[in-house]
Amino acid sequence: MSPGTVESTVAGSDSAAVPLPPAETAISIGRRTLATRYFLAPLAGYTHLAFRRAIRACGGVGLATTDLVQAAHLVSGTRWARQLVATHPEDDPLSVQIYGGMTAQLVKAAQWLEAHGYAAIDINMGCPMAKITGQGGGARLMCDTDGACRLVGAVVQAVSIPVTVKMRLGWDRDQISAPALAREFEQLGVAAITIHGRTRAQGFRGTVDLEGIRAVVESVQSIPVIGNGDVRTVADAWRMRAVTGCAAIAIGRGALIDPWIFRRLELAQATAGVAEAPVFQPSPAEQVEFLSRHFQYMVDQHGEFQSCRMYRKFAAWFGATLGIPEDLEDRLRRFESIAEFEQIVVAVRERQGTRLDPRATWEIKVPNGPVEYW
């Protein structure tokens, strides 16, 4: 590895050398300063808060967000809205991402997220997820540029803590108002802007468009846009800050592949150019332990029913990146108490390196595109 650039360290990643980020690490975002420029980005379904704790401690995580939450059902109160935004001192510094498509229920729901100490509200406008849109949130507030800096402009007002706002490009490649949007929403005061570079109609295919994260980066004049999606590498991350010049980067599905990803960019980081440094790789008993200490922290809040099936849809993410043989990973998607699930991490660690198929699996099923569920 030569001075001034980095090589891809991580299974299943290219070789190909990009430049260095700049030297800095801490980034403000409002009021708050993170110590890092990687964050943990929302993902429906996964960032609760026994993931969020679980990859926190595996180091370098500058920010989290939660998973997305609905607006109405944050302020009635429902019990799965309060569950999504359930904390813990030890998940700092974190954002709540709230969507909804009535400007009143927004403002509520960012008020009551600021009167119960939250620091910091990100407003969902990229979600492409057919039960979110048609309902007037996620992606399909970009449809309207007036109707959504109405909106934002009524969130910011409405609160003093940062507000910021996660979009994708647009709804299609014929729609592509991110960077309209995002030169008006600085105006109106929002603090940070999340560009995943896809439209929403791509859903999730396709590669992600750098030029397009790079056309929102030069539409604001000083508020930090933090580029989004298939960044799974040092890498990855290192060619979107240096081909979009974006302030930070947030990773969703590639901390699901490799939880330790956050802990690899603030090691590359901190000994960027020097000759031999060395590259983080978790031991097989941190492996183990990851497993143990995420399901844990979903039965400290949610108990064992509902863990048990709650935990199945992360296997298929962690099973090959850590070692777990595939009959285990298996009966991982079908335990049904806390015992069997300690029984397959007791043989977990006696069977790790056994498994046939070594490689990351990159593209585990998600949406195609704008559907239901994923």
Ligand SMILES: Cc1cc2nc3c(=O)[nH]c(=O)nc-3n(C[C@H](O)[C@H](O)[C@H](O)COP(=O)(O)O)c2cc1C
Second form
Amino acid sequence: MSPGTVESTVAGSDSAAVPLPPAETAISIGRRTLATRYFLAPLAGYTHLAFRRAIRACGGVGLATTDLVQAAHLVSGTRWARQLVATHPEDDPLSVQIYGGMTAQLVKAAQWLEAHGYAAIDINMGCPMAKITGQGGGARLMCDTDGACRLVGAVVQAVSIPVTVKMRLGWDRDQISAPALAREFEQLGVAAITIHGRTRAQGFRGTVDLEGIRAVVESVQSIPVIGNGDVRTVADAWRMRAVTGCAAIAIGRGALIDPWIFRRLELAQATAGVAEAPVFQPSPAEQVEFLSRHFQYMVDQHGEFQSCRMYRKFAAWFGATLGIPEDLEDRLRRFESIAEFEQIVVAVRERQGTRLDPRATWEIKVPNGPVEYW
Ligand SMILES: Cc1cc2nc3c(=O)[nH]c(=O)nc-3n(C[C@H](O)[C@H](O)[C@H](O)COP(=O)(O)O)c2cc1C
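Right, the form predicted on its own is done; let's see the coordinates for the form predicted in complex with the named molecule.
Now the complete complex, all chains and molecules, led by this one.
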């Protein structure tokens, strides 16, 4: 295959089984019009600036959101919080995700973001981790409708840029609060809702509940609802849109195992209805280029020592998709310097495609034990 070509048959091109959505108008969130309806979901520790720049260059990303940032840390200016909101002209359109249980801190963080030129704010109401929910933030906010509405309403009132909310279906199966919250948030002026179709109690177990997402779509009048969870292929995306009626889709882990998922979706959308519709398949050279570009952006921001450590955990995700042989993936988990990274890249170029197990890893590391102890 020549670089950047479009192939008509590709492994994982399973879109034929599911009807494609009809031709659509562009989607707007607040005053912003977005080029595609396929967004990068935040994955703390992964979707920072380097990854966002690298994946945007692959094409098709309609919107990206930063990793969650603690509102109080953003306002007090901790180094890490400021690094998390670092951006670049190529990193656009962008939304910054903030979290916290204290309204005053979220309001201050939102005002700080607007004053520093950021274009949109997302409030995290879905994180299941105890260190976030223990402070009243993340999914904990979903347990108190009045409190959540006061907090969200105050943030919306405090800024003129669009405010969106990302949440789960509810705390657990017995407390499915997302549809009622979405309805209230729309009245308060929230510009869009992203809904991960699991409860907090589920963590990342089981499969995403498309009917649950649909209930949220049906609960709002006109704001876009963005469906999220378990989308790995074009067919998964079509299925989610067909079953739920969601206006857009946010993809997290699927983007780590396939950085070209957005490009594939954009192309599939553009050629909907065309028999033998083409499917984008990156060339081996583009795959290696992605690997290098991502690391280079990381070094630009964080320097050599920190970047080597930060990059290692990507190896397991990318390995299969980029055709990296197992022993080189293993070296990527341990490398210590830019020079060593470059040696690995040379070896990947020479031996790309000789991997024995082509299956991509979808498992994520989550804390041990039931979600109550996360
Ligand atoms: C490692 C990891 C980190 C995450 N960090 C965030 C985060 O910072 N903010 C957030 O709203 N969701 C976060 N999520 C949830 C994802 O955005 C998404 O809702 C979830 O992974 C389901 O979507 P997916 O199947 O497309 O990954 C995280 C998930 C994972 C696995």
